[in-house]
Amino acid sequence: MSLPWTPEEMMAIAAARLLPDGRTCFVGIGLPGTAANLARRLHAPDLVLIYESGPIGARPPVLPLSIGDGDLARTADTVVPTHEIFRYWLQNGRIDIGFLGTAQIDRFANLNTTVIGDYRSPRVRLPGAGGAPEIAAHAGETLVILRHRRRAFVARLDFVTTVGYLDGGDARERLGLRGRGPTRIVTDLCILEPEPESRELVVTSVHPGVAREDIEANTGWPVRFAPAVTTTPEPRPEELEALRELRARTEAAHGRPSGE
């Protein structure tokens, strides 16, 4: 079935529709960046953007090409230290919503950003935690975007970088970590939310157009889905305007879309 949309403009359509208005959201450059900015455009314009840099309230016109990006700091409403984004935005428990990207995930939420394959002689070397393990622990909740494909979901970690829940169940709460963790998870196929007791991931929405045999071959571990799965409502004509107007602006202005 042709759709009038890609699977990626699903995905961050779909990710944006998390973000409230008025709440804090320290949000990572790439996938995350995309579907904040989106969202601060369509329905949530004082959503305050935090970004690791130190920025606080930014409003960028185009997709930034890191958390180094000048068009964050000019467009604040501050900037302060990296340690104090950390210590006293982070720390104290002041930050509503992470909203995180990543290379692996397991099927409780774990997630990885440091090697694939063996530590100490990886076939890749990816990015590294950055502020990730951080904000994981301390935000109220996290928000996880990533595409749907089997060497990204897997069975076990190459490396665990940033905790989830553990080996599920009340391990988040016993290791004393004060954020809820994350509550969902967004790919290009569905939504995943975590099972309350059990906290393994299951499919709770499925975008238009994907088959749950889709996301079961593309899931490295036996997926299960919910008792009453959703259908994902399709992309609104102002939301897909929307962000692909956001894309072009950035692609005249850097060469292509920021972390796509």
Given for the second form:
Amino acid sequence: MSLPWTPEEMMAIAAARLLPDGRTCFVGIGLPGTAANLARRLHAPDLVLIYESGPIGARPPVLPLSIGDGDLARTADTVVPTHEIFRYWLQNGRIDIGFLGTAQIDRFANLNTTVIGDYRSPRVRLPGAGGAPEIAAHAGETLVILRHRRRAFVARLDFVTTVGYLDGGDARERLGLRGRGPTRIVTDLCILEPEPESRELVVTSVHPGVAREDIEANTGWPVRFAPAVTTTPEPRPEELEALRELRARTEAAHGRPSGE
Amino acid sequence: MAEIVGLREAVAALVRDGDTVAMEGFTHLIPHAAGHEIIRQGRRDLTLVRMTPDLVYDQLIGMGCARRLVFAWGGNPGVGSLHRFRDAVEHGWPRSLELVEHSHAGLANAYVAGASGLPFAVLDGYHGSDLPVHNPDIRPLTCPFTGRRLAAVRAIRPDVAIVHAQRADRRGNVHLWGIVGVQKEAVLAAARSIVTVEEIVDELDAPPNACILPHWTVTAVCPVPGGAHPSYAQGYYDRDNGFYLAWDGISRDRERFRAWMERCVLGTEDHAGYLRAAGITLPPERTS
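After the form predicted alone, can we look at the form predicted together with its partner chain?
And the full complex, kicking off with our chain again.
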């Protein structure tokens, strides 16, 4: 079956819908930026985007390639020093939603962006923590977006960079973190949410055209489904149009490789 | 008291083998020209500090200048891996690289402690993360007033801080704006500092709350137009995103990387020579 949208587009649109207008959102690098800026063009024109490099209330005309592009500073309500972002704004509880990408996630929504393999002699060295550990600790809630692959959804993380629900149950509460933790994980196949008691991630919404077997085959643990699984509403024309227009303008703005 | 000198003289006088060097810039105003000059002068055994090591640190690491990296996020933003950084960590090429790894919040606070004359900073962070297991500069701390569990991070006190800024006046007062990252903290935490600038002007005419480094806090000011490329200088030129995309290919292969460095950095006299050799036109600032 061929759909008039790609799984990547479904993922960005499903994530954008989760960002309510008027809230403050700390935007991580990569996929979160696409979804957050799409939300701003659709139902959430007053979503306040905060980037770890310092811009508060940024309204970039195209998707920034980095977390500190000039568009972010030029369009922000204010630009503050980086330490201030993390101290006065994040640590002090002024962020409603932390929005993160990750390389790997486990069944309790802990995140690894540090290494695959042993820390001292890794098979793959990943970029590292960036702002994620404290974003996931202090934001009112955390959204995570990543492509659904078996190498990303793993039974056991080689390194816990950022805490979700540790080993489940009330382990997160016992750490005394301000934020509720990850509330929704959006992938190109489905949406997962932590089960109320165990805090294990369960599938709550399956994207149109995706079979349960696709999700099982791409998850590195025996993934469970919520008692009442819904089908994610398919992308509306205006959502697809806004996303494609944003992507096209971004590509035109960032140009082709140079300096080789 | 800032001296206005050439970049070659400043690096020769102020950056020594074995130094701890913080070259800061959060995407914006990254001091690439200064990094290239350190490579040209063949500095070794440096401890490099930076919140977001990107291309210029990839180059310093790939050229064997560093033995240790203090950092929080090392990648090619929006593109992918830093291949020279990965090669050093995964395969020890061209030499092994010791890592001292933080989160952004932790490292930003460590700079503030350094700039404040404190031995450590306090933050509500690192809870449950494996980072403190591998980094002895992150320790648990209990609040003496509330009993709350917090984290202490050792202050960053670089031998040399190097930043790029838009302008300085003839006395060496430096003015930077836009995304200012932790540049001011890095300079005030360091024993010595080099600031490269787009231009020297007669009068800064800056508003009272502008981010200013008074001339007596800076050791050397070096005029280097385009000195942030492929990063950007707000008000002067845009980020060369095309170069960041191209770097993925240049840096992926050891031989190709070496050849590019020979041609564009080691084989050139200065930053103007680099821009010519690499065929760079600084992207004009986009305003809409």
